[in-house]
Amino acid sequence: MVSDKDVDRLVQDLAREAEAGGYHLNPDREFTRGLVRGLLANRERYGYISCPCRLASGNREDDLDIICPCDYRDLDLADYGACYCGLYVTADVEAGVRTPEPVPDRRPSPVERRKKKEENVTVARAPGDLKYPVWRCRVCGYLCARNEPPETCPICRVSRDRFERFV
């Protein structure tokens, strides 16, 4: 059972960790707090916090895209305002001077999430072998060039295994 003082601490983590890296939290309170709830509730259900708008599968590599902060976070506030389940919002809609649009799920099908993970994409690079491997991070983009990706994102804070190998 999720408690008030755990939503409590975890909106302030996220609120802490989201003015740190640039991001803000929706105004909303109650709303808010309804969302962090959620959170909450599927990391009990499933060990990891996956957004609590979409239909989590309880396994934590299909759902890698959907823990919070997701894959799609940054593209629908560029887009909308806001992201998917209004958890982020822009400095804009923060202040109010602006209404975020509705956002569209743009997290792929399983079917197409299954044919993406078959397929071994080839990045195109420089003449010669690099010294180490690229990964970039799902989420914020970051890359870094080293034998295994950081344990947690520098810049957004994710863990590990949200890092795919990019070259």
The other form holds:
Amino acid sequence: MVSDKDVDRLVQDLAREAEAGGYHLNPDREFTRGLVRGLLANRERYGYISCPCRLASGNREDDLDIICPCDYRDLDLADYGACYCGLYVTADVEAGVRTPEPVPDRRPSPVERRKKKEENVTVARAPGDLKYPVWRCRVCGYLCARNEPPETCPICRVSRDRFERFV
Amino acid sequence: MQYVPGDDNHKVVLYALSTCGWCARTKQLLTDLGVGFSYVYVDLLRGDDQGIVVREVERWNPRLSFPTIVIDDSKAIVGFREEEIRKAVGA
Ligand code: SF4
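With the form predicted on its own in hand, show me what the form predicted in complex with the partner chain looks like.
Whole complex next, starting from this chain.
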């Protein structure tokens, strides 16, 4: 069971990390606490904090795109002022000068995801003539040229397996 | 499926996740409106049980997103769309 104390602690950690990176948690405290409780419930069930508003498979590789912060957060913040769950909001929404719009789920459907997975297996990478490969963080778009992606994204703090080879 | 008793003018089925804020708001809205409805937390189902319900949801909403609300076995509302939900249940 997820305790209130665990929820408080994670809310604090997320708020600190968010502000440090230029992101903002939803100021509706009760709503935010509910979502954070969901993140912790998912950590207990699956071993990672997958999105509280999406159905996880329990297979980390298949759920990578919806481990919070998900691959869709920044796109939804830009288009709607909030992430799909409403855990993260833009500065103007946080300040109360803009009301967030309902966010449709932009995660591809299960059928589309299966198709993409098969394509990824068959498509070979185009060889570049760069000295180093370029890696892109799928969550925030951070780019770096080095042999391996960093262990943790220095911008949005997600783990190495959230990076894709960009060039 | 759990049943919340109330006004049964329409058959209302709510497919939800136990962890999702918008699902909680939808459930609260239906309760406040006094609508009788059935609901199921799809994330709490295991194995085959979950598979069966997932296919049910996908019939109405191929994106398999939550909440999905099915009214009178004929119309689905995806997401916490308050006005649409109110209209569909006639409240
Ligand atoms: S950032 Fe993505 S995963 Fe995290 S709560 Fe928002 S929608 Fe869900």
